[in-house]
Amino acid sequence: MDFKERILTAINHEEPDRVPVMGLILDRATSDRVLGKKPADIGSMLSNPELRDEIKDYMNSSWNDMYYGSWADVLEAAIKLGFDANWTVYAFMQAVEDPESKLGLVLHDVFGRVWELGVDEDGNMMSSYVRGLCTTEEEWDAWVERKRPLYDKLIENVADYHKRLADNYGDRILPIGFAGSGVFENTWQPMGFVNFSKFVYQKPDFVEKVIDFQTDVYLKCLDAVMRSGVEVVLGGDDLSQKTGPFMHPELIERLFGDSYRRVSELVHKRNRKLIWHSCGNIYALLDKFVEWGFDGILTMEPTAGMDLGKVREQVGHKLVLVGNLDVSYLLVRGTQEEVEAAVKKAIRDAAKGGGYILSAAHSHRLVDPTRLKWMIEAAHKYGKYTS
């Protein structure tokens, strides 16, 4: 089997020639190390006000080319390591001067989030969500009205980005298109979780208005991803933290259940499969994922208490399982013997009958490419089906 057949066979809950392995490479730091590229010293450049202005102008005029180039390197790195698939994520942001920021620049995304820019020890640029820009209903209404043309541009960019990656790399790896943050995150993050929690009870009509808007945008993003020709798509919302869901599952159902059903219906109408990404402890949501129509889940975070065998026992083959290899220790500084043992355990716990794709539980800049390679080699060695 080739990489595509292997992934699709597992997703159909059948046994391929061996357990497929999916990459979650995300960070430039990882792809640079795999490809032997020297990172640009962005920190020093941003410390120079004149260069900072040039960088801001370049980012805002050439965002799509810059972003595509970074993800082209990600796929090249995933191919070099030997993954069968890797996710591909699109984000649309604009650089904005901010004197309170350490580097003088922040990123604003189209949904109304502020992303703080930072630099790692190698000079790679990083970004982290820090706050929202739409903390009141009036601010949200004004933001949407002012940014309305950018939402149309977002959909156009999503389609072009995923098609370019699929066309240029689809003969060597399966790019799994990711529509980015989902309806839950796109609803609460622009206003902040405290405000969102209050508005659920104090201004339910406003919350419903935001959810309806974000659902429509998300469906358009998913449709744009699927126009690239990818056969498996990723959706996602971090619905849980380490100890359990952010909100009671029935409240999540009341607010977002219909949105998630619409997402699944759209994907299935296009004859695609939908894998849903959620960090945290998601045991209490597994039955909801089945009910909402998701085909699979990623990542089953072990540091949040997610045990792959228990998840398989709870959901059976109602969901494809992707992930679960630890990125706090195992794939950062674990020994080769520890990586092999974790791979064998994951295969033993979840692979029988198909429906399992081995992967890391997530990605960050300290995940070590050598240990990713060990993970892949162990899957090739121990992941062959005998039935």
Second form
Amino acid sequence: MDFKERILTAINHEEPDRVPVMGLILDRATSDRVLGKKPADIGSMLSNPELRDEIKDYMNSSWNDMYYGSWADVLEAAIKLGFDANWTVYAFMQAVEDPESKLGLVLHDVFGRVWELGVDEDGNMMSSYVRGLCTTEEEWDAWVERKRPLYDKLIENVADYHKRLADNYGDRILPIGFAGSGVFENTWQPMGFVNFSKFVYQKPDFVEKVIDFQTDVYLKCLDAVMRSGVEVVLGGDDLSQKTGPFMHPELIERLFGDSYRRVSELVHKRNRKLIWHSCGNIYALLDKFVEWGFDGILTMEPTAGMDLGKVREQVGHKLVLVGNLDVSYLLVRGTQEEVEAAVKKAIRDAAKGGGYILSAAHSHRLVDPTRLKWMIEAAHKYGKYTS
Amino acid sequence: MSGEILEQLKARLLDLDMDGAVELAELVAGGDVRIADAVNAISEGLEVVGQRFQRGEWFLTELVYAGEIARETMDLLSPLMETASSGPLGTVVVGTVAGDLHDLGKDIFINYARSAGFKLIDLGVDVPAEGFVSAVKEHHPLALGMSCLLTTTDSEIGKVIEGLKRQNVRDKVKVIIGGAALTEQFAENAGADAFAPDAVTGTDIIRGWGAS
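Requested next: the structure of the form predicted in complex with its partner chain (the form predicted alone having been shown above).
Now the full complex is given, and it begins with the chain already shown.
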């Protein structure tokens, strides 16, 4: 079997030749180490105001090429490591000066989120959501009106980006196309979580208006990913944190249930499969994922108390499971014996009858390529289906 | 009558009825009910909120909104309290460690602990070790809270604790940590006083320190 047959067989809950292995976002530092690349010293450059302006202009004029280049490296690294499939992500952002931010520059995305920039110890730029720009209904309405032309551009970019990756790498690895952050995150993050919590009770019509808007854009992005030739799509919303869901599962159902059902229906209408990513402790949402029509789930963070065997016990073969080797210790500093033992356990817990893809639980800068390689080799060694 | 208003105030908080709770707080502010009794009723309500969260009956949206209701009502009542009893339960300095730009967990803790009566000093995200140490020296807080989502930055917590020791202030402040990357065991190894898996537990732990 080749990588594609292997993944698609597993996703159909049949046993392939061996357990497939999927790469996640692969942090820039990890892909650099695999490819032997050295990062530019972005931190020093951004501390020079003239260079900062140049960097900003470059980022804004060459965003798509820059983003593509970064993910082309991720796929090259994933192929070199031996993954059968890898997550691919597109985001549409603009660099904006912000004297209050540490580096003097932040990113604004089309949905009204601010992403703070930082530089890791290797010199790579990193970004993280910090706040929203639409803290009132009036600000939200004005933002959407102002950015309206960009939503069509976003959808066009999503299609081009995923097609380019699929065309250039699809013969060596299966790209699992991500449609961008999901409707839950796209709803609460532009207003901030405290405001969102207030609006849920005080202005439910406003919240529903935002959800409707985001669902519409999300479905178009998802369709664009599928038009690019991607055969398995990845959706994602961090619906949980370390101890459980952000919201009562029934409130999630009331506000977002229809949106998630529409997402699954669209994917199935296009004869594709939908894997869903959520961080955190998701036990309370597993039945909802099945109800909403998701085909599989990815992550199941051990540090949030998720256990692969327990998840399989709870959902049986109603969901494909993708995960969940620990990235707090195992894939950072674990010994080869420990990595092998964890792979054997994961296979024992979840792989019987297919429906299982081995992966790390998450990704970050210290995930070690050697440990990833051990993980893949262990899957080859211990993941053969004999029946 | 007074007892009925206090019960109603607590009930409106637990019904997540912002308008009803604010209306009752205004009634208290302009009437004969003792302000301190109304503040106690809100505190009792928040304790029930915390218990519901810890039992898994309520989630972060309810926790955050209840915190907002408590804050709005306290904003009306606190200025009317007698000076001797109007101070916060204690000061807590909070921030996300260097290299980590996440602030959601930190902000939820701040929202809840502030509504529970603590004075919060928010240092923001990506705070270098010396930033935490200077803030402890400047504000003399009851507790220092550090948030850390990423495994890549958990070593920062040890650096801060070492910095507190070098500046001879480690024994003057309790250190509490929380975040996706952390565990009870990590807190013990790093020399922190406590690990909080959520905002309610964190606030309860600090309340306990304040009481002792």
